[in-house]
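Only one chain is shown below, in structure tokens, and it's the form predicted on its own.
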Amino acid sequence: MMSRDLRRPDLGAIPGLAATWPEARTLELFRRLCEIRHFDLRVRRGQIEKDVDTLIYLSVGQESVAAGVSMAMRGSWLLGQHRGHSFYLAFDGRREPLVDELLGLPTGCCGGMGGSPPIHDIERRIVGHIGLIGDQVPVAAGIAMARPGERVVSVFGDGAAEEDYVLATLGMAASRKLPILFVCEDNDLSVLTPTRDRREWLLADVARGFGIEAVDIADDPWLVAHWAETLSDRLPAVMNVRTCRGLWHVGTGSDDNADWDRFALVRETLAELGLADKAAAIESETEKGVEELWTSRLRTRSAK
């Protein structure tokens, strides 16, 4: 089956899954999703208003992948990719150093000199990368070997999945039984080139060829969380998550013809669960909190 044939919002769906969750857990999942969405929309606004002039890569549209994985894997070592704000926030990275980094302040997590790609918070076990596509994947294997028994989450995109050292790392993780959850945020695009023009194989099939358990699913956050939790005791494992980016590289341009809008679909599910009002309150509170954070850090920069 071609990769494009699997791009549908219900891929791998488990009927009624969201209804089995306790209300508090569902609302926490939505809070994480909202924080990522409104943080990155605020970053984009900062770019438009010329407050942000460093290199940025945004997670708009792909928030549910990080939110879902974090519900099962927080506390693990995290190695994200260039669209890393989502996982940084979902894995409890400190917010002020992230904002400061994007504002070019020396108090930023990389001294205000790196922008989005290398964001890290070592005290929270969050490790950035240098911008070489997929370079964080073999580094994740190194951490897993150096820290026996500690779980690692390695995040990369569908373009990075084609790099030789990424595929080689899957083989090494399988042979050494490394406790790594590999998460591919598969938005079907490498810059602007769709997967069908780049390859005919599926990442999940390759992983299974190495003897690694793998799933290929859509980005329903309840489904993502379900599989992250299920696979957390079967590592190494691979999750290829079909998702839709909202903004192109470096914040410019948008995919107006995206296959689906997961944020809108999540809102619909919350309404079906009778949680629309509580969800709206969480979103409003989260957006307000993000704005207050940015206002505070902009004032700090102005005072310097």
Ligand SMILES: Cc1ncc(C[n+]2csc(CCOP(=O)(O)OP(=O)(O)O)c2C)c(N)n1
Second form
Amino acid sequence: MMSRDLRRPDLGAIPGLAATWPEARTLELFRRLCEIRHFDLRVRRGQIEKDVDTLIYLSVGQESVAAGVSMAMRGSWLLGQHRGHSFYLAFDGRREPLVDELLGLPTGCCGGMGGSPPIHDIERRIVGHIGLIGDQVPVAAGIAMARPGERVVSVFGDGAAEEDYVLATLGMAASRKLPILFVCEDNDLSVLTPTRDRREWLLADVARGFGIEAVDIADDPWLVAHWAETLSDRLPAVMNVRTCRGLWHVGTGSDDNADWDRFALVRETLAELGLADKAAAIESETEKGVEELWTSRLRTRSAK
Ligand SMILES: Cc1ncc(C[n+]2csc(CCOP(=O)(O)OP(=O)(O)O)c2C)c(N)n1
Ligand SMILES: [Mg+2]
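Having seen the form predicted on its own, the form predicted in complex with the ligand:
Below: every chain and molecule of the assembly, starting with the one above.
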């Protein structure tokens, strides 16, 4: 099976899954999605308006992966890649040092010098990325070995999945039974190169070859949360999640050619569940909260 054939918004779907969730849990899931989306849209605006002049990588379009995984794994160690605001927020990283970092303030989590890739909040077990794609995966294994009994989430892209040290780490995690949930945010792109021009193998097949349980699914957030929860008791495990990058690789541009619009699909499901009004209220609340945060940090910056 070629990777491209698996790029479908319903890959791995479990019909009726969302309807089995209690309303409060669904609304919490949607709140996390909205926080990520409105945060990154605000970062984008900040760069367009020249308040943000650092290196940024945005998760617009891919929000549901982090939101879904966090429903089961918040509190674990988290090692993400350069496109990491989504996981940082979903794993409850502190907001102010993140905004300050993007605004170039010394109170930022990297002293205002790093931009998106190295954002971290060690007290909350969120470890930053140095910029070499996939290198966070062996580091995640190191943390799992150094901290027996603590779970680790290791996030990487479909491009990074091709690095030898990522694949070697899967083998090691299998041999040592390390409690790591490996999450591949598979947007089918390494910068601008689609997967079909890079490889023919599937990450899930490779993982299974090592004896690791693996799923290959679309980014329906209920489905992502379902598998994160199911696999959290059977680690190590791999989730390859098909998702769509809504903006350019780096910065703020948009090429408007995403295979699907997950956020719109989630809104449709919420409407089917009779939750359209509550969802709309959550969306405007989170948007307002993000705006208030940015206004207050921008005010702090101009006072300096
Ligand atoms: C080891 C290494 N090789 C190459 C690069 C250059 N590079 C930066 S981002 C990127 C693509 C990453 O793709 P993916 O892992 O799928 O993440 P995405 O940007 O799609 O989220 C590449 C090749 C790098 N940073 N590190
Ligand atoms: Mg990619």
